[in-house]
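Below, in structure tokens: the form predicted alone, a single chain.
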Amino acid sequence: MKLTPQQLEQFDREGYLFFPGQFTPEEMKSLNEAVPELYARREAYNVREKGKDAVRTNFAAHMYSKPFAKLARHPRMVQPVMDLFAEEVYMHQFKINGKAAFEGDVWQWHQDYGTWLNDDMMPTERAMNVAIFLDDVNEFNGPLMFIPGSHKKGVVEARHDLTTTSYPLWTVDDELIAMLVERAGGKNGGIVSPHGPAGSMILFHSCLVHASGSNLSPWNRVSVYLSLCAVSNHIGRFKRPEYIAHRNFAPIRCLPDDCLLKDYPVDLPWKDGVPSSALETTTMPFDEMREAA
């Protein structure tokens, strides 16, 4: 899947960019089977939603479930980033956010550049999320919201929210987001929140600012989102563990396109549990860790 220059021209000018549709039914039905047995595991990379039993995030299911191993290697969802770095990219995150039925809380505005940079330590902006939607999205169940053309502001002044939710993030203050907005149209196009069915492809740059709202419908919205990074811009430190924040970074080896489809082999690390190392942390730098070793 290559990018259009009136596509590349859109990214560049909005930050994002919307693709209906991008996978087939069938292609999904392999990935949504799995979602349950996933979330019910009692699991350190299960966060579940503050005072509930809903997952919030299902961390790093690529290491120990098949099918969202063979979406972590996926053409349509890596090959689109590579060409906007000019560079292979690695595996920093990978989630399935789940925003269940009446339950689903409010993700606060943020970029996500900002934890990433703020927590791992990433050099650079030259990484960026792409997620796909597993359930339809409406704009009744807890869409993403965007602020277009929010990244031409680069990194922007952010807080460590440690209360709201049961998740910390970096989050944005209220005034800037009024300012950010007017300046992106205010009501008129301001805040944008891409709807569509499941199966639909959504890419954003790591500094758009962005957010979603509780879901108080009766449909689940779950999404898998890859957050990709470019290999020469891999993270500094490890003070996060590594379920969230990985720590290999070796180039992605796409599959073909119909892997969702057919049975090709991937390696599983994790299928029997999660090692003690990914779970251990530290605040000293990549850098001096290899000095020190």
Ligand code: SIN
Contents of the next structure:
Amino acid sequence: MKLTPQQLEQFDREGYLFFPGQFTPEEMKSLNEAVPELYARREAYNVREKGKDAVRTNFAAHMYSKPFAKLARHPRMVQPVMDLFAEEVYMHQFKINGKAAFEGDVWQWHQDYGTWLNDDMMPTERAMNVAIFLDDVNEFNGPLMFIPGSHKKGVVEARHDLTTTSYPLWTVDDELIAMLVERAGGKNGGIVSPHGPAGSMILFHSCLVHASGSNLSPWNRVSVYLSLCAVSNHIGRFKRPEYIAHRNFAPIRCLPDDCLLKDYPVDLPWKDGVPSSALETTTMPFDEMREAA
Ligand code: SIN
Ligand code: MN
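What would you give as the form predicted in complex with the ligand, now that the form predicted alone is on the page?
Now the complete complex, all chains and molecules, led by this one.
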């Protein structure tokens, strides 16, 4: 799938591209079927909502679940990102966000690159977010919201919020959000929210400011979020466990386009459990580690 010059121009202007129905219901079937068993696991990689059993986010399923390992190598997802960066990409982060019916909590306003810079020392913003809907997304089940064009601001000031939800996040304060929304058109397009059927895909810039409300509806809103980083832009320290911020900077090798419908061999290195090395962390940047060695 090649992006058109109009799509490239739209991405540059708005900071995101929406592809409704990018994957068919048949292609989504094996992914959807795998989620309940993954969420039932009592593992560190399942982060539950504050005070609840519902899974907020599951990390790194592509390392231990075959359907998700195939999605992580899907050319319809990886190729447009390589086109945008004109470079190969590796998987920086892979998560399946639950946003469960009635229980799914908010994601505060933030930029993802803020976290990748502050926590992981990723050198530049050359990393892309991809969202793939496993459920239909509508105005009621906590859809993602964007401030179009906010990526043009680069990295904005953020505060490490450790209390609002069960997951720490570098968040942007209300005053700046109000200003960015106004600048983007206020009530006329200052906030947008792509809705669509399961199988839809969004590419969004790592500096695009985004959020989502809680899910008070009776419909789950499970979505996969993949973060693909240009290989030359890999992170500079391992402050977070490897299941959150990956340490294998090898370029993704795509499978054929029909990989979600057919059997293809894929590596599942964490199939029998997450190795203890993946839980080890350090605040020391690579540069300093090299000097100390
Ligand atoms: C995220 O920003 O990483 C997740 C947002 C969401 O699931 O709504
Ligand atoms: Mn985010």
